[in-house]
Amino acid sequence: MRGDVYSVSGIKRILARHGLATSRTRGQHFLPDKGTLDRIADAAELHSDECVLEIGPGLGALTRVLSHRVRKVVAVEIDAGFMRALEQTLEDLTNVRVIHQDFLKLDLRRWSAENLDSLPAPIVANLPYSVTTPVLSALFETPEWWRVAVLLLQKEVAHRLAAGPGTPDYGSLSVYAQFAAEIDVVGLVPAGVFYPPPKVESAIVRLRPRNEPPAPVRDPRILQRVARAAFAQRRKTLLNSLGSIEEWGREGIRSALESVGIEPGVRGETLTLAEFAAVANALTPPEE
């Protein structure tokens, strides 16, 4: 049974045995390709004495690879049907613990301290496409408990994470991701190695939380708001994009931009991370 996770025919048998099916709307695609699974594990640069967190183990193919490289694997799975399958596909592994929880509903600081034996921990995941952005947000908001995250994402999302100013992929996700983490697109993964094959290519992305931000930001929440507003309508000038936020108003935005030497008529897609940080700081109320 446990070897079945590395073949499409085996995956089909496991799914049928447990009355399961993949959800294309949630972007669930199994990865039976051992070579790609090894590439993902390699990218995490795992140590044999540590505990790794896997988000969404599915049927356990990546879990098995990880279990041979570390002291312990803790996997979080939301799907009750997959939990039933994992009891069989991982039954021979003594260093794997699978927890039936929704990762996005966890208090990550407390949960990690209670469930992971060594912190900061590595994170590895073949993420369903539908939860990529909320998972990234959760990680960026709690950087102190993880040391590296290696995620299999849609290629388009990977390019957005790593994009620079003036490029088509550059957006609010690029700004906040690069503020929070160092980003490395390790390599691409063709659709044909998945079951069922997605309509897009994927990419292995490695994230490392920054010890120090690349630019000083007084309130990261303001940075997020500025970036989202700046890219909400890409053709608008920065003044028009940010001026639509009633709290700040056009004149408040104009004054803030001029105070940091940025022309109100430029578009948000031209600003560097440091310039976004400067605008956010200019719009952050002084501490009382």
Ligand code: SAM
Second form
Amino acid sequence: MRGDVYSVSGIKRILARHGLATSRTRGQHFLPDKGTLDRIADAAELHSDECVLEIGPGLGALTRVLSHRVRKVVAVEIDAGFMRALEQTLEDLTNVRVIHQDFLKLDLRRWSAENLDSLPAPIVANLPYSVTTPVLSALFETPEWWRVAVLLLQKEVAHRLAAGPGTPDYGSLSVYAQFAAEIDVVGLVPAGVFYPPPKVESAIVRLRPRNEPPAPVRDPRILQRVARAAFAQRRKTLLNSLGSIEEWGREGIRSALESVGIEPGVRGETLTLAEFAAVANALTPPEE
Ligand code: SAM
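Show the same protein again, this time as the form predicted in complex with this ligand rather than the form predicted alone.
Below: every chain and molecule of the assembly, starting with the one above.
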């Protein structure tokens, strides 16, 4: 009794059979649309001999599409009820392993070496919106074990990730993400193709970890603090927003900006990635 995961009526039947309800807090919006599932899998440019990681298989629709394209799928699902349903919906597939875990609690370096057969791995997910930021942070902090991540995200987050200087979506997330990864917004996905439909549109985003940052950074933690402070109050000048941080002070910021040739009166939102790196490096104490 596999059931049809590619139709809303099929999904409703599977949920009913297992006595399951969808949880908003776990971001359980299913994607029964085969065309969109194929677009997501296409974006990952999978190789047939790979082992792909899926985060949050739900009832297994994307898992099934992936399983036809690669040697093995390892899927991590937090919900015990869905684990029961997956045993049936994926029962005919011999190259899928589903693990009952909270992805956010995994020690990714160790876990990936123990559970994924080929590294660096592709990651594919129709991600619950509530875990987007922690999942992205976890990937950016451990870039060595994944080669590409194709994620279905909230459209606004996708645009923020990919935004460039001087645009309204450009923010500390853009700076942080673009230092860690190359980012492409592959396409938009309307809310109506999900069951139940979320309140917002989604976008397919492809991330590839960078081997080299776009500009050298001496201390990534200082870059993060600079970016966060620069965008905390977008209308403030760089001198005012960074200068209000006690440790740096107005004069410290003025001389750091002068040393790298950046006008103290500009707003943070105009700075390129290379300029953010230059400011952060100028504020990084010399190594002992
Ligand atoms: N992949 C399915 C699809 O496309 O139809 C379901 C996607 S649904 C948006 C998100 C899935 O992620 C749900 O199955 C949910 O239970 C699971 N999930 C939520 N938080 C999770 C976590 N921290 N770790 C693993 N899975 C999680």
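Each form is matched to the other, and the largest set of C-alpha atoms that superpose within 1.5 Å is called the rigid core. Residue numbers count along the first chain shown, from 1. What you are looking at is a predicted structure, and each value in this text was computed from that prediction instead of being measured.
Comparing the forms between the two forms, the C-alpha position of R267 differs by less than 2 angstroms, with the core used for superposition. Once the rigid core is matched between the two forms, the CA atom of H18 is found 2.9 Å away.
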